[in-house]
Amino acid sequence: MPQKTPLYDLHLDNGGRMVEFAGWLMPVQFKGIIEEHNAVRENAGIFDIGHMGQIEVFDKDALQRLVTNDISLLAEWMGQYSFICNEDGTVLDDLIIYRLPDRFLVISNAVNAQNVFEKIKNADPNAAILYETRTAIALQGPLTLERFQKFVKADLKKLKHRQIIPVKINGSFDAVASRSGYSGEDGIELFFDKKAAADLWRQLLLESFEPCGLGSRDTLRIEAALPLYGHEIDAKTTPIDAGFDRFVRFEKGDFSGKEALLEQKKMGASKKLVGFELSGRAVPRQGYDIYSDGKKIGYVTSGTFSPTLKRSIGMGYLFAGTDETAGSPKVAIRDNYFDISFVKLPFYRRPKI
């Protein structure tokens, strides 16, 4: 049976409209992907995340042999990103990992959770995945440090980009929050005791966070080239095709994958991450083909109509060897063809304050 989170029922009660995703019933929008994505870009928006993983690690060297990323750099009270990899160099997840005083706190995709947990368990015994008693909650968009300041103490504007602390909500909960996110926007990621979210969802309504699903959840990585496990990265792809070599630190020591993915440094990547926009409002789904004077090309990953920049995008690989300034690539989208060009990544930064 798929799994809820806290928040589930308050879902509902807002309009949520719930699908199955990596096991977990959660709200694809409430109001609207457009509208939900649009608060995110220019007011804020909350997510539900309590589908994440949250993996407890305590042992620094199991950990560091898993993952790609050199954890001995992370100081404390800060997160870095990683991948951990299966032997042959594919990704078995992409992470974010925090640096706490007594342990690390490593957040995993949803779908490969138990996967990921098994896996860092193996290495470390006493590893333990938080689902029975935290859930999180992400807030995103440029008014989000504003309207949320008043529940902490803490000066938010002060913190730096992935960096976490500990703070009390309302006087009334403890939590742990990190100015990060999946939007491309500013933001704050909570992680706490699960009997607390449902006031603290409320509460946050009542401040004008907009709660969003998702659907807009998705629209809004996809423009800030944000990849997605089972679309950009997955069992069959490498941190190096889809472009994240600074992401794999060769030098620190031996790690899971690490073998295969020297190898593959050494003979270039398969394949290549690319961005490219659409001429008229037809949309790229994952799956479709990429051709080049009738010969395939490469296939797309992700595609949406960008409701910030009015135009399809989409993300894809090409295959090793070709040459994206030649020919006139064209994206098969069910029996036509429609004119694409290719862009430099991402579609959208937001704008420096």
Given for the second form:
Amino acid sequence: MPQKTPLYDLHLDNGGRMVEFAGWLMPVQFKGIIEEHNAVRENAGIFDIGHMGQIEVFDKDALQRLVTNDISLLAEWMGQYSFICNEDGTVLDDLIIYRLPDRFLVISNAVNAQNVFEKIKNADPNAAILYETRTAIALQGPLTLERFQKFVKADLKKLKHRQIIPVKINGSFDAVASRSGYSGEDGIELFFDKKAAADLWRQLLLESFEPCGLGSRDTLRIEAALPLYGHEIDAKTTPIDAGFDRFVRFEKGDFSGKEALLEQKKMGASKKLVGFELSGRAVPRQGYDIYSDGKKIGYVTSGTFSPTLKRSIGMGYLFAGTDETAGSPKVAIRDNYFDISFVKLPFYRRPKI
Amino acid sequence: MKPQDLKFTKEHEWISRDGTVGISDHAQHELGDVVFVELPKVGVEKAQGSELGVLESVKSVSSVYSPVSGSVAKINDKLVQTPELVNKDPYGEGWIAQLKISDMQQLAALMTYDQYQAFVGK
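Would you mind generating the form predicted together with its partner chain now that we have the form predicted alone?
Time for the whole complex; same chain goes first.
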């Protein structure tokens, strides 16, 4: 049986179209993917992210030996992006790790939450996964801070990227709030008691936050070139393949996958993550092949019609040694070949204010 | 066009007596925002149930099947630039192609609007 977040019934009442995702029944859309996407780029939207794993870890040294980034560089009340790798260097999951005064809060993908938790629990028997008691909502978009400020006393504008703070929402219940997200926009992610979820969601709707589903979460993250487990990263891909070397801190000491990753760093990656645009409106999708002059040079990991750029975009891997400036690259979509041009990632970067 | 005047398939296409083909309101709703339509070529013969075109939504891709056998007489070129017409007006401006129907009995055998509504559980 798929699991339900505490907002499940409310999503049904609000016209959410529910689909099964990573063992959870989640809304893929409410009004429509493009409308929700645009609401986040232009105003503000809310996402139910109660399916994501929240894992509490207490043993700092144990966690340090599991993840690729260096948590000793992490100040209290700050978060960092990291990988947790298998011994062969492939990605078990990508994580956000927050440092709280007495523990770490590790946020993992829903699909990997149990595997990540088991690996952590083996190293820190006190670690706990919080699905029974906690949930999360992401508020994303340029008007997020302005619209959410009235709920909390702390000055949200002063929060740094990936800073997390304890807040009392409406003076009534405790949460931790971080300035973070997965849309390429400014935003806040709230981690809090499940029992408060439905009330808070309703109040956010009253403040004109657009309810958004997994569909727009995907189109937003593709435009921002944020990787998704099962697409750009998976158990066949290392952080080096994906070009995320900066989140792998070899100098920090031993960690899971270090030897394999060091070896790969010396030998070079087997593939390279790239972004491309299509000449037509057809949509490149995961698993489609990329060709140049009749030869297969790579494959697509994610693609969509970009609501912001109004053209089709994709990410994918090119095999090592491919010269992407040579030949005329194409992506095969059904029986047709569409011209593509490689572009610098991300496709979309939010305007600086 | 009034949906009550159309015939429907189990794959959620509609067809009018003059051979115009589109997808049902139920189908466009399930598909979500259509962003690309692959149209057939005019003059091509299509057997009943063969692929007539392809609709890409943001989330997924799905085929449009020919409700009857016939040759493609016209295609809706407007969908190349404005594929969202499939969502906005599925029984009107969102039509996909017009077939010259070769066997009117195939048309007669399709579901009526009421039968189709019952089929999709409405």
